[in-house]
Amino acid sequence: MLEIDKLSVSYGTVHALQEVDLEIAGEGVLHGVIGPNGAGKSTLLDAVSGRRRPTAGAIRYRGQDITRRSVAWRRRRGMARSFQRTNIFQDLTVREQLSLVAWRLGDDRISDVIEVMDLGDYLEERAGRIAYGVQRRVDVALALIGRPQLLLLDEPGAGLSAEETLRLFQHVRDLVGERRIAAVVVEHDVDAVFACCGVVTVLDLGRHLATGVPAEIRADQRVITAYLGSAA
């Protein structure tokens, strides 16, 4: 689904991002990113959606070299992107926003969002009124429509308890299987990352330091020293 060769960001002289490497699969995996602060993930992200242009490397997708194309054309070739700040109008109710990104998609087949991220309840609840782990439901939600094949989730637990946290990671889990998507989600609860992810990154000062399933990310000494040992 996506191939991420030598990929270096740089801002001025500050360098995000480090000739990594990385292949994301497609059909069901949601692959999670994790790492310490300014490790490079929420950069990643921006320049896999095309929000930051690389410094060096290429970043291909289904096989086509991307590295150059802008978000729009990202978003309608089935790549989506949610971000750490929820990115809804907290004036509208949840079912004419979710009905205005479907109207300007071109997708009249939202019933499954609102079903697979349990938002049926709030359709007519305005978005400023309700919790903000529903929120954080509603900008994931948005973020599918259109069904994307490729979907970028950027901490979508930011602000949540470690329950709400592993309650959203479940139901993305779930949606990814059952529409044999692929999803990238970075996030910090790596207890949630481990729980429902099926395979694990992990960046470091901007590098690509280690990739497996997580019964291995949690057993890598090179890991355990650079992250977990002090997110335990």
Contents of the next structure:
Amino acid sequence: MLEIDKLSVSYGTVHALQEVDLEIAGEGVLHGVIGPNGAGKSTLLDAVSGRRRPTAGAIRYRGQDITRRSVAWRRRRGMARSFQRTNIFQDLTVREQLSLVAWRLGDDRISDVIEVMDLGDYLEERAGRIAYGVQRRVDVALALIGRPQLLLLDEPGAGLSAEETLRLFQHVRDLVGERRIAAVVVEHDVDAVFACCGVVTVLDLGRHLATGVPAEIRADQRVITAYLGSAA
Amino acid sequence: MNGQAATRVAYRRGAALVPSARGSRRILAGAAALLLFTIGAFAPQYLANDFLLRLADGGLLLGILALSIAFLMSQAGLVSLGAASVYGGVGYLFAIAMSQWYLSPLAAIVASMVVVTVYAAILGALIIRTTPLAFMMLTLAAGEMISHAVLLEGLRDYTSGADGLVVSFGGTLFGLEAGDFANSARFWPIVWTAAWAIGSAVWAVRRSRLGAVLRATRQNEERMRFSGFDTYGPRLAAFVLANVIAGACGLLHVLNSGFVSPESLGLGLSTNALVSALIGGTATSAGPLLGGVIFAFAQDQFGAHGLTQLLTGLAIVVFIVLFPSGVVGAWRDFAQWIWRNRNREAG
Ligand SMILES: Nc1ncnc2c1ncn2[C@@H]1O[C@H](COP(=O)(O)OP(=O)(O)O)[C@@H](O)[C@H]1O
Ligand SMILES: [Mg+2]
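Taking the form predicted on its own as the starting point, write out the structure of the form predicted together with the partner chain.
Now the complete complex, all chains and molecules, led by this one.
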């Protein structure tokens, strides 16, 4: 589905990602990306989704090199993302924004998305006026419209409680399993990641540290030293 | 699950009720608009003297120009300071097309509108991607360039420099002679009809999918792209439409005044139109049109006291502080407030 090849991204002199290789194969499997703050997790999603041009390397999506494609092009071909900092339409109602995006992507079944993200009670509310936790769900809901093939979620649990995060992860895991799509979830709540992801990648200081099933990652000595050590 | 099913049923029942109520209200609103249009088109010629009509003609022209600015402001969040350069520029084009290229009046109108459209598309393509502040400064720069171009010595044969051009035509245009357009009473129904037509067109665009896309883009351009939208094309289309409105308004102006001069291109006119838009409110079609008329009458009153600049400045401050959404916006809020209170008492 997605092949990342020696991907590097720099912000001036900050090398946020250095020669990262990664393959997201899984249909129906949630792929978690963890790592300390500043490891380059958001930068990875920015590069894949087209928000930020890589300084080197290539991104292939469904067999095609898309490194230089526009954001909107990627979205129309099934690559969708949500944002670490809520990025929704504050002055539109929840229904207005979901239907506008659904119109663009030719999706006539937003009721599915509304149900999955449990937004039924907020449809007529302006997004800027609803609780932060619900706004997070709107952010994810916007990414779910149009039946994307590849879902990229950047800390969907940011600002949610541990239980809310876990519940959101379970929702997404079920959805990904049902629709047999690929999904990458960046999260620093490692418990939710180990509980719901089939594969986990660890980034540290802009480099790829390890990829494997949760049990392998938990036991990996380098990961424990670099990241889990303090948490575990 | 049960709750959701119940909601769905309630929605459906609501759906059956709402359109009929809304439908009858729509018919009522349509009839009221038609009545207002008809009365407005003919009554002033019998009630007002030549001086007042002339003021009203000018005010409505200013209002149409203000509508062009307000449309771009409210839909795309962009303030243009170059409206007058198109408004006046189209007058020059019209005059030159007839006198130098020997086009008929109608062909000259078509030619000058084509030039305006192409100009707006090229300028827009260059500047629409910048920040709102840069956009404003670039429209100002482009406008100033046009104002200076008409004063160039090399173009004097075409533009007559600072003297301006007398614009007249022989024969008829849409069955009217040049003298008809110049007559304040006969021009009134023309500009009134144009204001309604342009106002309705803007109203329709606002309610269309394009309007929804523009407003969402204004709110969050990045999320629009991440939702698969092209955010460049719609904004370019809005910019071109705003310029076409300014151009049409400029043609009406030149037909009415029979004269075009560097003043009609200047920044002063652009800012007057901007102020008119703010007075009336940018969110509706009626707002800027009314704002233009208010502005024209107020200027006349202020001028009578010899205090035009001072009182205009004062009025602007008062309006922006007291009625940030303009006269029409404030009126709308007031009507909604009454409506809500009445409903509360009834229920
Ligand atoms: N827009 C930016 N400008 C400059 N540096 C940035 C920018 N965004 C991120 N960085 C830097 O790049 C590195 C990786 O950041 P990020 O991808 O946000 O990490 P993570 O999401 O893993 O916390 C950090 O050192 C961060 O300070
Ligand atoms: Mg991050």
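Remember, predicted model here, so these are calculated numbers, not experimental data. Positions refer to the first chain, counted from 1. Think of the rigid core as the biggest set of C-alphas that the two forms share within 1.5 Å after superposition.
Q: Would you say Gly128 moves its Cα by 2 Å or more between the two forms, aligning on the core?
A: Yes, the C-alpha moves 2 Å or more.
Q: Answer yes if the Cα of Thr93 shifts by 2 angstroms or more between the two forms on a rigid-core superposition, and no otherwise.
A: True for Thr93: a C-alpha shift of 2 Å or more.
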